[in-house]
Every structure is written in C-alpha cells, then in structure tokens.
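Heads up, the chain below is alone and in the form predicted alone; it's given as structure tokens.
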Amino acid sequence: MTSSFLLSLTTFAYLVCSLCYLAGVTFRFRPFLLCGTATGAFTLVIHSAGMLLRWKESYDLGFGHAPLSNLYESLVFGAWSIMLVYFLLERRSKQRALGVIPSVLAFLAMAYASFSPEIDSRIQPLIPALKSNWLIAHVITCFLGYAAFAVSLGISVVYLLKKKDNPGHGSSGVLGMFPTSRQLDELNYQMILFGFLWLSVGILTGSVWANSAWGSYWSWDPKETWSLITWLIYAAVLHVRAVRRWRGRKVAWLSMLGFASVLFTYFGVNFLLSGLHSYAVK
C-alpha cells in the first residue's frame, strides 16, 4: 500500500462525506448527518494516514522531509485541517448540518491535488530554503488559520442565507435544519478568533525562518505582503466587533473578504505574483 493509494482513497470518501451531508439538510434527514460525520472522521483516519505514510515514503528515499514542501502536500494538508477544524467546531457545537461547506472545500482541494495536470504529486528534494525545522512549525501554523477562516466561511454562508429567507425570525426548510442566527454569529466569532491566533503564530514563525534562511525578517515578498493584508482584514473583524459592537452581517461579509484573501495569498500569489515563495507552484 503506497501514500498515493491512502490519498487518493481520501479523495472519494470525502466526496460520499460531503454528499452525506448535504442529503442530510436537502432531505432534513438527520441519519445521513450521522452518516456525514462518520465518514469524514473515517476519511480524516486514512487522510492522516497517507500523510504519515507519504513522510515515510520521503525518508525512504533519502529525501527524510515532512510532506509539507510543495502545492500539493499542502493542499493535501490543507484538507485534512479544515475536517480537524470542523470536527473540533463539530464535537463542541454538536451542529452537524454545518458539515456540508468544510467537507465540500477539502474534497475540492483533494480532487484538484490529485486531478489537476498541473501538479506534481511526486516526493522531491528539498530546496536549500525549506532545509530548515522552521518549515512544520510554520506551515502548520498558517494552515491551522487557514482553515479555521474556511469553515468561518461556510458558518458566514448559512448566516447570511438564513437572514435573507427569514430576517426577523427562524428559518423553516432546509436553513432550519441550521443553528440560530445567533448562534451562528457565535461561532463565527469563534474561528475567526481561532483562526487569527494561528495565522499571528505562523507569520512570526515565518518571520524567524525567513531570517535564517534569507537574512531579514520582513522582505515585502507578495506572499509576506498579502499574508499582512490577510492578517489585517481578521484583526479589523475582531476589532470592530470588540469595540463597534459589529455583529450579524457586517462580521460575516468582512469573514468573506478574509477568505478571499486568504485564496489570493495562497492560489493568486503563487500563479500571478513571482517572489521568493515561487517554489510553492511546483
């Protein structure tokens, strides 16, 4: 059994996940939620799995490096946050109907890892940059904000429908099958609070690593620079709901001009924007 076996395994299971999940809330059919939840935290198993055995595989090779180096460990690795994410958010708010956009986004980021010609999914060397301790503390940093921002996208989704089809009370149908408005706002503050925690943790990381490998902090690289406007976008969203009093809709739109930032930084930046993390493409 080989990595790309696991990986590719975890592809389609978190399609059925992902289909479990929205039958649940179409259908108002709470087994196939049960369902959803089972498969995913099933997948999550295999998904840790591939990863575990991908960095296996490097050693074996001689290369003796986490599968954290390039595009497509990182969308792997990107996947598998936003389910551990969800699954935390899932177990705390015993909400399982908030499954269906999390799992959605990681079989998007499996499916497009493993499908897409543009990727090279094989174990390479490390260039001398990454040759550093600096690389797992950072990346797994900034992804754990990544994805706690993504599920914050989905919560910001529903909450923004559920205020269109019903604003000044509760939603019946398929948004009914979501929690209450206020409790959305709730939760959305929270990852986004855990979300920015992450990202401030791997910008300083990134910082410490950039100087010993680059010798400077701060290099006003486009992935430095959009990771600052990133960072800046949540601080504002916490800022103006801490001293504003910012709740419901402003909080969720300014959630989704985060998120559109964080895809800038992490798809736009590496495709359109040349710079010293260009090795993040390949």
The other form holds:
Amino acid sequence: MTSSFLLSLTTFAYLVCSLCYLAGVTFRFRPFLLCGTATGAFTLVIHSAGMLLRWKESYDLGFGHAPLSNLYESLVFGAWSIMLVYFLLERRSKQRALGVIPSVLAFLAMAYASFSPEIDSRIQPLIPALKSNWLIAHVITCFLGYAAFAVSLGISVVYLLKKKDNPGHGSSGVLGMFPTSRQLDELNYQMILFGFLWLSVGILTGSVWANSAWGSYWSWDPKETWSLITWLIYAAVLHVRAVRRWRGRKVAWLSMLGFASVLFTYFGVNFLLSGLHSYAVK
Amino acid sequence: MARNVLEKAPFSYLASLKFTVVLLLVLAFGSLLGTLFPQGLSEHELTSRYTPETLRWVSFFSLHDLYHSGWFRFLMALLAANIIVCTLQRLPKTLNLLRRKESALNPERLTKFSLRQQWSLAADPGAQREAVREMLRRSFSSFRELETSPGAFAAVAEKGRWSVLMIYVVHMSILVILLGAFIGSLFGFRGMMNIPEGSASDVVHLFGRQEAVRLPFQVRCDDFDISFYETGLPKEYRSDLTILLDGREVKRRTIRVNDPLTHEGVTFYQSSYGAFLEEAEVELRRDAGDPVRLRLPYRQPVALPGSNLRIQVMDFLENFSQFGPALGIVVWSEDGEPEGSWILADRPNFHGNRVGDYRIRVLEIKKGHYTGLQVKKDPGVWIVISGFVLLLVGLTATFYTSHRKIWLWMGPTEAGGKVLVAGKSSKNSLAFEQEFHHFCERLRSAAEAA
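Now that the form predicted alone has been shown, please provide the structure of the form predicted in complex with its partner chain.
Everything in the complex follows now, all chains and molecules, and the chain you saw is the first one.
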C-alpha cells in the first residue's frame, strides 16, 4: 500500500462524506448526518495514515522530511486540518449539520491536489531554506488557523442563508436542521477566536524561523504581508464584536472577507506574487 | 464647556473604537498596496518600468519602498498612540471596577438581570444556609457574604477576575513588538559581505544604502561548499568560517542555511555564493614563433619570457555577450603603456583574440568560490519575540477565560421562602448561560438535600 493510494481513497471518501451531510440536510434525515460524521471520522484516520506513510516514504527515498513542504502536501494537510477542526467543533456543539461546508472544502482541496495538472505530487527533497524543524511548527500552526477560518466561513454562509430564509427565531425547512442563529453567531465567534490565536502562533513561528534562515524576523515578503492583512481583518472583527457589540450578519460578512484574505494569502500569493513562500520557486 | 469638548475631541477620537477599526483596515490596505507594487527597485528599474507621470505618483507615495515610507511609519505610530490612549482611558475604569467590592445587596436588583432564576421555598431557608455556603465555596475561587435585610442571606461569588486585565496584556504586547522593531532599526544594521575562500574581511555593505560598516573583528572563509541532489536541486550550502581578532583565531564554525553564526551580537547567515577567477592558463603565440604557455593568477602581472613585457588578467566575465567566459587581458609594454582586449575562452579561433602582436588562447580557467554572507545586528529581536510570546499568552487568556460573577439572595417571604440567583459574564456567551443554569440546578438540589 502506498501513501498516494491512501490519499486518493481519502479524496473519494470525503466526497462520500460531504454527500452524506448534504443528503442529511436536504432530506432532513438525521441518520444521514450521523453517516456523514462516521464516514468523515473514518476518512480522517485514513487521511492521517496516508500522511504518515508519505512521511515514511520520504525517508525511504533518502531525504526524509515531514509532508508539509510543497503545494500538494500543504493542500493535503489543509484538508486534514479543516476536518480536524470541524470535528472538534462538532464534538463540542453536538451539531452535525454544519459538516456540509467543511467536508466539501476538504474534498475540493484534496481533489485539486490530486487532479490538477499544475500540481506535482511527487515527494521531493527539501531545498536548504526549508530544512528546519520550524517548518513543521510553522505549517501546522498556520493551517490550524486557516482551518478554523474555513469552518467559520461555513458557519457564516449558513447564518446568512438562514437570516434571509426566516428572519424570526427557529427556522423551518432545510435550514431548520442547523443550530439557531444565536448559536451560529456564538460558534462563529469561537472559531474566529481559535483561528486568530493559531494564526498569531503561525506568524510567531514563521518569524522565529525567518530570523534564523534569512536574518530577519519580518521582511515584508508578500505572503508575510498578506498574513498580516488577514490578521488585521480578524483583529478588526474581534474589536467590533467585543466593543461595538456587532453580531450576526455583520460579523458573518466580515468573516467571509477574512476568509477571502486567507485564500489570497494561500493561492493568490503563490500564483500572482512572487516571494520567499512561492511554491513555484525552483 | 464648549471649549472643553473641543480640546478633548481629538484625544477622545484617538481613543475611540471607530478609529482603531479604521486604522486596522487602513494598515491592511496599505500593506496590500505594497504587495502590488514591486518593492526595493533600483532607480534604473523604476524608470524603465513606469512612465514619468506614474513615477511621480509612485515616488510621491513611496510605493516602491512603502514599508519604510513616512506615511506607513506614521500609521504605525498612530496605532501605538491609539493603544496608549485607549489604555490610559480604560485601564483606570477597569481597575476601579475590579477593586470595588459591593458590601450590600438589595434583592430588587437581582430581578433586573437578563440572566437570572428564582424559585420559592416552602419554608424559611435558614436551615439551607450552610449547604449553600459550602457549595459556593467549592465552586468559586472567591466568595463573599453581603449585608442584606435581616433574616436573609446574600452572597456574591466570582471566578476569573484577572481575565478582564488580559486584554491590556495583549495591547501592551503590540507596543512591545513595535518598540523592539524601533530599537532594531535604530541600533541595528543589515548588509552583505562576499568573502572569497581563504580570505578575510571586516567590511559589511549595508542594504539599500551606499554605506559600509566596519566590524570590530574579521571573518575568514576557510571553505565554501555546495552539494546537489540527483535531481539537480541544491541540497546544502555550507561555509567554514573563522572569526579573527587582531589576526588571532577566536572562533571557528561551519554555517549552513538555517544555521547561522553569532559573534558579539552580529549574526552571519549563509545567503548566497558565487564564483571568481583564481587563475587562468593561456597560450601566447606571435605570428612567427613558438607558443608560450603561462599561468596567470588573477590580477597579478606576470613577465612574458624572452621579452620585456608583462601580462595580466584584469577582468573576468562568466558570459561575455552570450559568447561564454571571457578574460580581460592587458599587456604592459616596457614603458608602461597598456594594451588590452577581451579574449573569448570557448572560441579559440575568434579573430579578435589578440593583444598587440600576440594571439592568445585560453587553455584553462580555474575558479574559486566566494561565500555570500548576510550580516545582521538587531538588538531588538528579543524584545520583538518576547512581545509576541506575551501576545499569545494574553490572547489565550482573553479568549479562553472570562470573568464570571454570580449573586445569590435567599430569604423568608410571607409564603415561606425565596431564592434569587443572577449571573453575569465578561463574555456574553452561551456557555456561561448553560453553566449558570447548571449551577442553579445543583444549588437547588444541594439546598433541598439539606
């Protein structure tokens, strides 16, 4: 068995998982949701095994490193983080319907990683600048942050749909499967806080690493700058929520703006702007 | 009165949340601009990239060096001012709130809380007092009894008082980070030094300025080495460095990317490398005559046997106008008159490969390496990193703790007795509501059991 087999299996299993969640919400049939959770949890295990196996395979090739080094590996890890953070939320909130958007995002990330011709999925040796244990700390912390923001995006979308559908309390229909607006707002806030904290740790680990690799903890490289932009946006969200008591719609929209910034930090900077973090670099 | 307000207006605006949010978003937008315009272009690149009209705007707003521009620094200074003013304005109030200890409780007040519960008792609750006390003591770190109407019992209990101060820790940590960055830019420097293998230097050329810094010691590169993977990707860059003080060896270290050397607060990073000409072997032939082979160390004149001429390699190019490597060779005549030309190494038959009467052929080029070191001194780094750690501690504490307070009143009524409980949390969270209701349940059962 190879890691690429396990990771391909993961891609399809997330598709099944997201379809289960989707069916559960659409047909308002809770056992489907339970099925989504079960498939998702099982897939997360295969997914983890796939990443660990890839880690081992890199050692067999003679240049072992954690599978966190290029665009393919980071997408795979991104999908893993989204599902992990989502399941933490599901356990805490006991709300299964929210799984729709995170599982779709995880499937899309895996599918993009596996099927895009631009993405090289071979295990490659590390260039000198990436040879550092800070790589592991930096990638893990940043992606936990990104994943929390992705889950927050899902909650925000549901919140906005729900408000539109039925402005009063307690919606009926498909949206009735989801938690109440007030709960959604609260969960959204928790996810933003969680993401903000991990993004901050990610920026710290990145700057400690940069300080030992390039002699500067901050060099205004486009990716660094965009992570700061993301940080500033979410900082603004936290301020208006804490002091201005903004709730619901406005926070949901701001959270979507923040996630757009996350996406640009991740993809836009890679493809449009060059810099230290560009995976396209030889 | 009106004057007073006017005087206060800018100050209070600086402390307002609106200003903070606007500032955060303007900083985000400013940073965004800097990623759209290439930073740190040279004068030449600027003029070739932009039309004179655009260039005027670019240089007016320093868009090519935005993060060091006056207006960006001004925004940072405003952020610092905003944090300081906010703190000065709010911290005393927070401290007062924390310090103030209510001594009495009017049960009337508890009916106004949005989070409250009450239930009636069949009899005077006197007997339940001890059980309730015991339970509060177990559930809360701080618990105090309050004065109230005779025969009744009132108490306030709280948890996590300090958590409301954590937001000040977060804000202070941002100031610490900015301070560290400021100290670094004031007392530090960043530059480059290129040291050929076997030689030493103490001159650092600063980035972005036509200036150099002389170190109080010398750095010698004993060896530079680069290795590759089979795929052709670089695997490792390595330099063996020695620190010299008045010619005496003080320290010896091998550095790699991600593994720099620090000496007296100055850090040397492996950052680039390059090749230079060490020595060339050439063949000189006069139109009629035997060829002469000569070894020419770079830039050292060598006498040409059988003549009064001296010959010297003055310059070397890796790729001369796409014709490959070329040597700039100069021949000095007896009276010191130079005559020279570029000699193409890979094209021995090129008709221009001659100086004076001699045809010159390059037989061998021996190259040496120099290591490119990035040199940095930044006394602010540890301040910045401490600020960051403080930020994380503060954020974690702010996010995952809250100041929770519960008031309780228990007393006799005409019909028997009544219990009133109200709660408040510094974070208006659903979790606290659940905790509150759960607490009320436990309180009820504890009291009933008594």
